[in-house]
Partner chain sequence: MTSSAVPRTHTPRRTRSWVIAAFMTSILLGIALIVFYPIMLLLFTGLKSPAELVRNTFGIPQSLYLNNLIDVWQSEGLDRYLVNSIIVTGGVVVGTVVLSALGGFGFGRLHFSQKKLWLTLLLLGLVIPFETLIIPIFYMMRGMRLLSTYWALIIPQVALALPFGILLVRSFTVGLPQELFDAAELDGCNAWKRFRYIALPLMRPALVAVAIFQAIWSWNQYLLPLVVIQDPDMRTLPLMLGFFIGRYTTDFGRLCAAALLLFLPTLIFYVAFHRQILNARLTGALNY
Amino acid sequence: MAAPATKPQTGPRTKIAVTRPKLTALARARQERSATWFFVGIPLAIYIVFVVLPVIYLISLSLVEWDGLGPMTFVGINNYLRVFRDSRFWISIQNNLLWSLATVVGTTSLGLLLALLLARTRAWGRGFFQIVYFLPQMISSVVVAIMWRWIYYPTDGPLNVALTTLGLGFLQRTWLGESQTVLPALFIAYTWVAYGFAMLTFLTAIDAVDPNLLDAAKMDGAGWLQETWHVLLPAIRPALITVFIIMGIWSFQIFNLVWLTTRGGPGYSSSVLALQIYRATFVEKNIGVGAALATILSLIILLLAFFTLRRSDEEPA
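In the form predicted alone, the structure of this chain alone:
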């Protein structure tokens, strides 16, 4: 008869503690340095590949004469000299500066006014008007250009038809066909599109203002204008600077609206730098001149942003 199987005796299990060697200060510093380079290196590499290298390539193209197919010929700064001697360049610079002025005075002011009004609107109506005012910003630029070209149509466009109906037929113009009216007409169309961004940015900044500041101003007897000028505007100053910079950059990058409505005409009265870059590169097949214009445009935008930020840092808070 087989002996019964005996159950193996198990004693209390002992835990074996694994001790890791403590890192020295030098080893810990190396680990932190490696982690820093890992997390910083990836964005830095992306920035170099997609920003720095294209800028270097753009500058190198501005120093050659090339039609896009044949061999390149190094010409140095001759492309820049050609640009500066071209009257179309100075007309475009002047028009872009007018765009910037119209953006600051018109678009930003309209967005700020609407934001101040919406900030005092009841909650049930504020969301509706916010969507309505911001709607033009969401429309495709191609649709906007076609729509405003139809509005300004000289024969049966809604604007001229409305003027005739109101007995103001003498005010009818070929709005996009006359050098005196083409830029103001385009400014109105651009303001209709761009004010929504300024309004939403200012409204967000106003909502973030401490209500105690407004209550204190009311207790001191400040009216609506005094409250706005002495409390709200200083409080939303960072938002104002941000909108000024973005609007200034957009005003120098304007292209679709001009190209799809006037092609820079009549003549070159509505031409802008982005349009000149397109013409030089794809119409005249002069890649070097187009690259020189693009380099100048990039430099102007950088200088605008730099001086705006520097001025904001120098002013007392």
Contents of the next structure:
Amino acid sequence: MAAPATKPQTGPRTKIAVTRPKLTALARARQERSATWFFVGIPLAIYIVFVVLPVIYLISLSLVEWDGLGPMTFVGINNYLRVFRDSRFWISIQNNLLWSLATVVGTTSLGLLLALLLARTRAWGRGFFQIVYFLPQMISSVVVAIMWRWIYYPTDGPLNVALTTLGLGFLQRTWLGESQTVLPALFIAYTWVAYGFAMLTFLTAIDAVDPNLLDAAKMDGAGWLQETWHVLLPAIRPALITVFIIMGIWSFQIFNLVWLTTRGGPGYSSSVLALQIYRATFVEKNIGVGAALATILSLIILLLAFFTLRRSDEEPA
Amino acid sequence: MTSSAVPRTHTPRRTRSWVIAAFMTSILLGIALIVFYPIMLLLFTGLKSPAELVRNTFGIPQSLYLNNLIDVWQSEGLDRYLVNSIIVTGGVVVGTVVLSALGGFGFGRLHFSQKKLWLTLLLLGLVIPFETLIIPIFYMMRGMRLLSTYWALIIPQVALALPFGILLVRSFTVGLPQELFDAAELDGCNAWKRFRYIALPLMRPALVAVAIFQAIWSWNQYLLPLVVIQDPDMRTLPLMLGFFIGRYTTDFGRLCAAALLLFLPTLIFYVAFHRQILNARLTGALNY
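For comparison with the form predicted alone, please write out the form predicted in complex with the partner chain.
Below is the entire complex, every chain and molecule, led by the chain shown above.
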């Protein structure tokens, strides 16, 4: 570090000492070390105590039976076995998978449509529209929950009133109260929140596509549709995959929106994994089971994230 | 709205392109109205009297009715929760920015052993879902007797934001020219001075980004207060709003009015900082 840039960094420390008075070098090394403790040590210590240790604590909690107050008993993998035998777990996993699928399809199609309209046509006011379109992503989940509870409210909520006004009264539903409609209703609300991220990711990717590529396609007589389908979409493939994975990760973490609208109901028809974690731990006081569920969720997310990280290694942006 | 309706753009005729632009813009405007409508609905509903809400479900309020806002503000003493939210958000932002600045400089500019290992450990924190950490955090905070304090809200949020903050700031400091630091070192600048007078001014954009994202995330945070706050006086605004859903169940006039109080600061903040927020490289940090 103190050596000129031409010297190999791996060179032994003594090399430096030759060019400088020995005492200074020693003092400098000591100073560098205390600087490291200050700059790296403090943030890292807080991170380790409040993130890394909790992870270890979580895993060990998943191996005990505990009600949060009494003594803990070690039960090995029993909690996991209990989880796997619980149908609520499988319903939740299934709902999380449906949630990922629906939001990937919803956010990708809406995000792509908007990104194409903004970047590839001559529409005016791109900056303004970008601001408007991204706004839902800023809104607190509590506000989103209130908003959509109102829209879906059965007796005089806007959606049902609109259906009546249009003469489609027979389509009226208790949108969040029926097991057939509750998930699609929540998917729409969540897509409304999350498509902004997809749009921005696509927009950046489209802007980065080499214009020569598109010009060449034009020379070959490709129309707008062909150009988009055969040239543009392959070029932004990395962005598409990023959106798929991030949406998958977010969908498996979903908690607030479900908790604040349906609490997983009716029955367990809109339950998700994060909700089961909360319920097992803080409602049923089965901390071991909650921790086992949480460990499983972490592994799923880790697996999904692993693909993103490996990809970003391959294709440095 | 399908792409087949989109005219080809490869014939650049002046008059036609004007028409196309107008057409495209009107499509965008139409979608914007649909997307924006739920937000407008929140505003309209919060400002209508119960009687008008029955008559006029969708439209603009015919007369401005502020009683919902005033009622909810006074009867619930919302100012207290607002203050809590501001303190917590402020504390989280300051803590995250300071520690990210230190760590970002340390990881980008100092040399120490096992740096790669520590960086990997930080990377891990980017993907640990908060929904799972909440269990150990609750029992740790209980063990430290910190439940229902500001600390229980601030510390975990700061700790969990550090991977994003440090890695972002590091990506700034790593790219700075080495000559800058060599020259300063020759002039006798120790690590602190190199940080304070060279790196800090240069990493300001990164720190601003960290602050903005952290502010939004913290302001909207619901799950952490739900778990670690038991004293009603210590509730934050989103947590209180969550309780309103249970209490006012169908009184949507009041619910929407209360939601507006949480939403309006976000809106102002968003409009003020949209440039940084819309930097797509960072939006992934807005985990919902």
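Positions refer to the first chain, counted from 1. Computed from a predicted model, the values in this text were never measured in an experiment. For the two forms, the rigid core is made up of the largest set of C-alpha atoms that agree within 1.5 Å on superposition.
> Does the C-alpha of Ser34 move 2 Å or more between the two forms once the rigid core is lined up?
Comparing the forms between the two forms, which are aligned on their rigid core, Ser34 does shift its C-alpha by 2 Å or more.
> Calculate, from C-alpha superpositions, the turn of the smaller rigid part against the larger part between the two forms, rounded to whole degrees.
The rotation of the smaller rigid part against the larger one between the two forms is 19 degrees.
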